[in-house]
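Next up: a single chain in structure tokens, the form predicted alone.
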Amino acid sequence: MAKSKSALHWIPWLTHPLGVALAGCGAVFLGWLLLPPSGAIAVVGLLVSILLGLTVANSHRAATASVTSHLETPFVLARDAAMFQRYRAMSESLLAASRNPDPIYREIALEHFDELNRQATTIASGTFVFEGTETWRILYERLLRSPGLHLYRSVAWVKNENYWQDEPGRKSMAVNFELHDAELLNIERIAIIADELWPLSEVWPVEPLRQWLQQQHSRGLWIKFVRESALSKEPELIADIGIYGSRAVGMQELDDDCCTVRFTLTFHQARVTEAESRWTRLAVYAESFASYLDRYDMP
């Protein structure tokens, strides 16, 4: 049995380049000390026909290997039902565009089926994509009341004095004071304010951000506040962000009248990090709204 496992022990070592090049000097080597010229050559013959074989093998090998992984996609799949039941969804799609001859079709589907494989890879890599719509805001809704989530971080870029003053983002804001009055979310924020909005000269900013601002100091969020110019020096803190816990971090561009131009939402780790990098970075610059209100008095 003690053999036995010592054979099995050199047999990983065999199979690495470096050990099938140094087996083959040692018997090229024994061949030279122990044969006549015509058996080394021989020998030599022998070693260079197995190396051929087996890097033909090999080759052979990685590409059964590859088609076997595609042919192996459904039943990988199968393990999950949900995902599955997709899969089988764009396969019998693809099927029924495929029987259509028409050339102007199959050219139309194949850009579209193009398309749809770029939102797919998006997808799968960990990042959704809203453009030009509030629709987002029911994915906000979801993430903030998801289990095992316990703190929100936002960062608002305030261009305009109607931010967050529409429907949707009154209806947002009642979300944030639900959870946080039923202890369920820890909800801080920074808003980056524009210097039109709250100028050098003004002690406060303007109404109704001001409000704003006041009513969720008062209903016990963390609030901080920072004019925008004040970030000249570090202007890639200037975003709209939402970071929720460590789970994903979403980003919002808006244009000039607070309208939503795009919202995209990563789950991807390495931008939840950068994330958290930046708030805290942004933090420095920032005022805690508490203790600037005991400094100067509400109008």
The other form holds:
Amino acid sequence: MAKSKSALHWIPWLTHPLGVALAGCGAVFLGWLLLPPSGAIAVVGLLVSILLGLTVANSHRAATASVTSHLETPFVLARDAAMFQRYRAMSESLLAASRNPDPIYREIALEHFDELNRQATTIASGTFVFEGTETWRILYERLLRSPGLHLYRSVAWVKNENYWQDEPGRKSMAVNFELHDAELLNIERIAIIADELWPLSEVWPVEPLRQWLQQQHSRGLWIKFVRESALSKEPELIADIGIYGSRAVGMQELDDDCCTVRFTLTFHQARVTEAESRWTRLAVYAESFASYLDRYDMP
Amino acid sequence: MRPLHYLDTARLGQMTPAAKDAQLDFVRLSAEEPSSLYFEQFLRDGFSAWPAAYQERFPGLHTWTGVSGLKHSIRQLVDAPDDWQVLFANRSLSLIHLATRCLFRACRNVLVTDLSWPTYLHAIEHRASRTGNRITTAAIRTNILQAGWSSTEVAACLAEAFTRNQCDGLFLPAVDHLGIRLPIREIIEQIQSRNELRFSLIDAAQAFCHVPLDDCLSCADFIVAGSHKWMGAYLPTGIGLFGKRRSREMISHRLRHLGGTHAIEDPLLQFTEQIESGRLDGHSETANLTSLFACAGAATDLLSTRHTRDENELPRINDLIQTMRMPSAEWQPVLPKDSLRTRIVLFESHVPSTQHQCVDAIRQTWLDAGYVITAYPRARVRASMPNMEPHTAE
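For comparison with the form predicted alone, produce the structure of the form predicted together with its partner chain.
Let us now look at the entire complex, which starts with that chain.
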């Protein structure tokens, strides 16, 4: 059982309402007996302040999950109806499983529960992982459409011409355009382009990649691009990420055919700050499509 | 009786002769044949496309060369390249709305100054908050008028504010309503030397047909002007200009998108874009076209007298001020440094009794002295100097 380091635990009776009330009444009675009227008022005032402080401290302690005892857990979770429902469902599943005496069943069930536990721990840390599926795009769209999200910054690591050219990719781009056109979302994108798709000898990336970039620029998305080789000294910047406001960050890992191998979405604030810092560093290397148009004619 | 000098062009310019002729004949046309068989063709292709009989009946409209022709004249007036786009709207505010929609597609934090026209500033603030973006305001007016800042100091201050506040967009007046001319090119070049400037929007309401717009054309993404001040059309028409390669496609797309979703709130903007492309939507709101003909007349007059006008004649402003007969000696000009001056001159009085006068009383005082001016509270007067030497009083 996790032990709280709160000072309240050293005076256990202070955490009980009855103990607190009795202590307060005793102090007020002694003050009334021994002190002049003004002194008694001061003592009452002091006690009220202390009691208020203790109330706040108690409520804060109860709200902090890390110091919640297992017995307190349902009471703390009861404040969050949706979570409490899940807690009850999981508890009932565990209870049902523990009633089955078959040792083989028990062994398999424990392995599965361990796996569920690992997933739950990941989720609790603010992270979701999708492997070998494009279903993450449903979540992606839900995030982009969520009220209060105004800025989506995306780093597209374009390894080959198929990047976001399949049906799910085109649909995601259509969502980008729809939200950007409706002025519900500001979208900025930095494309890291493999050198074979943008040879050093060429002004523009190969078709249809150039058109893909130009189409986004024309729709008003703020587009920047950079050759992969330009980032050779900072390879950690080469990644496929999306920063959703300052709320979450998603990282997409693609195979050679530009299909999703893994998509990791995290709401961990430190990860978001880290991604924003990477974005800023990457922006230094990249040039905007707009300023490129100032310098070069379109083919 | 003293001759009256009209020095209120910064509010509403005097109508030019050709603008007046076009206006009068358009009123006659409206009374006699408001919607003829040939009217759409006349609108699109101009006076020359009309049957001879109409040309004889309404000669004042000979300056109308169609929507495309008027756009061409506007480009000629400001020396804009042929591939620059010109837009017309009933209100210049509609063009500001369009421009801010473009501005905040690209920008997250736009630098503005305290020289901006409050209505435009409000439109930008509104758009910024609607799109989750923001603006940063740099106060420079007092430093220009009281501390005598030079154009270099103004540019350095704005570039520094841009960098410090991590701005990425810019909204500036080329000439503010009190006559300060901003060094647009210098400001933008200084900003671009240290930062990424994504989009710049220039309010040229007081600059159009008053000072050269070369600076704005060389570096601004969108310019908004109007016909009713220095152009001399009297009737207001909003005029928008854009054409930089970096932003042209984006602005055109935005315009098409808004037109397609019926989100353009200005009937003239919608109509002129449609008639030029030959895609008239029979269900769109009826547009008031009157101002276009006056605009065409004024453009013709300005182009024909272009060689005699010198928009760089500002050194003569001091001479013009010297020739003015002020209502009293208490009125003193408040002039910025030479490079920031225009033909709009601000006068101030520090006499307490004058400072407490209402604006109408101040206007009357100046009118009695023979000048039509704009008056502001706290004894401030704006005089728009004419292009030629004013007649001396009496």
